[in-house]
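A single chain comes next, written as C-alpha cells; it is the form predicted on its own.
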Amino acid sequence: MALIEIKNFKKSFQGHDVHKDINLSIFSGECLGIIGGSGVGKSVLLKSLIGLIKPDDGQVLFKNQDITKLNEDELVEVRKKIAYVFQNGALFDSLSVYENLAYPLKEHTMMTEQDIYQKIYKTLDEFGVLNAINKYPAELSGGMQKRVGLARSIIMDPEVILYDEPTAGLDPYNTKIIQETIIKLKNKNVTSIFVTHDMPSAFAVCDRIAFLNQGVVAAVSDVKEITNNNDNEISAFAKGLRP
C-alpha cells in the first residue's frame, strides 16, 4: 500500500491550469524523482504534500489521511513527519547554524539542552559541516547552506523528505555529498521525493521517476527501465528531445 497518494489533483493559478489531473503513488522507503519542464508545477506538487498549497480539487493522502482537509494545527503534526528541503536552504539569517537546528527541537520536543546539543553535533558531523556550527548563514557558501538546510530538515527524524532542486547551482563536490546523503537516508527507510532538473542526480538516487507534462503524469518508470530502454518519454526528456 502506498504511503502517499495523490488522487485527481487539480490546481489552477489565475485561470491557467497547472495540474489538470495528477495521480501518483509514493511507496515507503523509495526515492521518487519528479521531473518536467519549467512551469509544470513540480514545486506546487511538493508544497501540497505539507499543506502549503491546497488543490482546487482532488486528494493528497498521507497514511490514508487526506491532508487537504486539515487545519493549520493538524498540519503541524504532519509537518513533523514530512520535511521540506527548500532550494536555498531557507535558514534563519539571524540565527547561527546551531540555533537553526535547535529551533525545531525546542519547539516540538521535550529534549534537554544537552540532548539537543549532542543530536545537532552528530548531525552536522555526518553532513561534514561541523565546523560551521557557530557560523551564520551569510558566512557559508551556497553548498554549505544547502547541506545545513538538509541537516535541519532531518533533525526531527521525519518519515518523508521532500527535496526541491537540492543540487541546483552546486559544484560536483557538493552535488555528490547531497546524493550520498539522500542514499544514506533511503537506506534508513526514509521515503524521498526528489524534484529536479539534474538528470544525472535523479538517476543516481531515485528508484522511480515520474514525468509531469501538460498537467498530468505523462510517464512513471523504474530508473533501471529508463536506462535500459532509451525509447521512452523520460529518456527523451533527459536527452533534451522533448519539453
The other form holds:
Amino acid sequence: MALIEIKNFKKSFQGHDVHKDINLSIFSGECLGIIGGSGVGKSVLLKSLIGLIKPDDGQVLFKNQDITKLNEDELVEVRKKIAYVFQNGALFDSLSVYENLAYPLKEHTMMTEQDIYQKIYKTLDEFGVLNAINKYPAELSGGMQKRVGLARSIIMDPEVILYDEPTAGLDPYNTKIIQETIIKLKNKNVTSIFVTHDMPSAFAVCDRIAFLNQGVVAAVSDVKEITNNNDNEISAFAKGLRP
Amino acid sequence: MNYFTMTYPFLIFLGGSTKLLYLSIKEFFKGKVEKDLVIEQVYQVGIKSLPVVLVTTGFIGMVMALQFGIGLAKFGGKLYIPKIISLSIVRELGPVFASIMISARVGSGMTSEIGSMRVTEQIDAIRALGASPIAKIVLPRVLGCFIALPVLTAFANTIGILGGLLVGSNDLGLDPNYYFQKVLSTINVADYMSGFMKCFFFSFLVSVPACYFGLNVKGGTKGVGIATTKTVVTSCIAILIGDYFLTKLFWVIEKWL
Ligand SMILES: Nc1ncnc2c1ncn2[C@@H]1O[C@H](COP(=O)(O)OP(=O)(O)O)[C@@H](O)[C@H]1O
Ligand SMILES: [Mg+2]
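Mind pulling up the form predicted in complex with its partner chain next to the form predicted on its own we just looked at?
Complete assembly follows, chain above in first position.
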C-alpha cells in the first residue's frame, strides 16, 4: 500500500495550468525521483505534499488521510513526520546555525537546553559542518547552507523527506555528501522524494523516477529499467534530447 | 481602467489585512505569545525609534511656537501660545507624528524583512517546520507596536511641548515659568487621553499593513521594494483618515461625558 498517494491533482496560477492531472504513488522506504524541465511545477507539487500550497482539485493522501482538507493547525502533525528540504536551505538569516537547528526542537519537544545542544552537535558533526555552529547563514557558502538546511530538516527524525533540488548548483564534493546522506537516510528506512535536474544524482540515489511534463506524469519507471533500456522518455530527458 | 479594477486590489488588501489581524488576535488568546520575540520588537520599535521621534516632534513644537508667535503677536495674542501649542500637540500632533515616523522607520523595515523572508522561502520554512508565521512573525510585531507606540507618544508629547517652551522663552520672550504653568492648567485628562488613546489604534495601522505587504511579496527582490513603498503610503494614509474618525468619535464621547 502506498504511503503517499497523489490523485487527480490540479493546480493553476493565474489561468496557467501548471498541473492538469497528476497521479502518483510513493511507497514506504523507497526513494522516488521527480524530474522535469524548469517551471514544470516540481516545487509546487512537493510543497503540496505538506500543505504549503493547496491544489485546486484532487487529493494528497498521507497514510490514507487527505491532507489537502487539513487546516494549518492540523497540518502540524503531518509536518512533523514529513520534512521539507528547501532548494537554497531557507535558513533563518536572523538566527545562528545553532538556533536554526534548535528551532524545530524547541517548537515541538520538551528537551532540555543540554539535550538540544548534544543533538545539534551530533547532527552538525555528521554533516561535516560543526565549525559553522555559531555562524550566521550569510557567512556560509552555498554548499554549507544546503547541508545545514538538510540538517535542520532531519533533526526531528522524520518518516518522509522531500528534497527540492538538493544538489543544484553544488560542487562535486558537496553533491557527493548530499547523495551519501540521502542514501544513508534511505537505509534507515526513511521514505524520500527527490526533485532534481541532476540526472547522475537521481540515478545514484533513486529507486524509481517519475517524469513530469505538460501537467501530467509522462512516465514512471524503475531506475534499472531506464539505465538498461535507453529507448525511453526519461533517458531522452537525461541526455538532453527533449525539454 | 474602470472603478472595479481600481478598487479590487484595495478590497483584497482590506480583506487580507483584516484576516491577518483576526488570526493574530486568535493566536494571542491561544497563549501563543513568544515573550522573547515581543521584547525584541519592543526594542526595535521603541528604543531604536526614540531619537527619530524626539527630533521630529521637538522641532514641530519649535516651529509651531515660531509660527504662532509671528501670527498672534499682531493681535496681541502671544500669551495664548502655550495653550495652543500644548493642546495641538497633545491632542493631535504628538500621536499622529509619532505614528507616521514609526511607519516610515519601522513599518518599512518590517515589510522588507518579512518580504525578504518570503522571497527566500523562510516563511514557508517556518510552516514546514510545523510552526506558525502568525505566532513567530506577525504577533510579535503587532504587540511590539502596541506596546511601544504609546510610550513613544508620551515622549513625543513631552518633547513637543518642551520644544515650544524653548522657542517661546528664547525667541518670543515668554517667561518659562508662566509657559509651564499655562500648559499644566490648560491640558486636562480628557485632552491628553483623546490624543493618547488614538495611538493604540494607530499601532495596528502601522504593524498590520507592514506584515501584510511583507507576507504577500510577489516577484522576487523587486517585489520587496514595491511592497515597502506600499506599506508606508498605506499606513500614513490610514493613520490620517483614521485620525479624523477617531477625533470625531472622541469629540462625541467628550461632549457626552
Ligand atoms: N506562488 C505562485 N504564484 C504564481 N505562480 C507560481 C507560484 N508558484 C509557482 N508558480 C508558477 O508555477 C510554475 C511552476 O513552478 P515551480 O513548481 O517552482 O517549477 P519547478 O518545476 O522549476 O520547481 C511556474 O511557472 C511558476 O511561475
Ligand atoms: Mg523548483
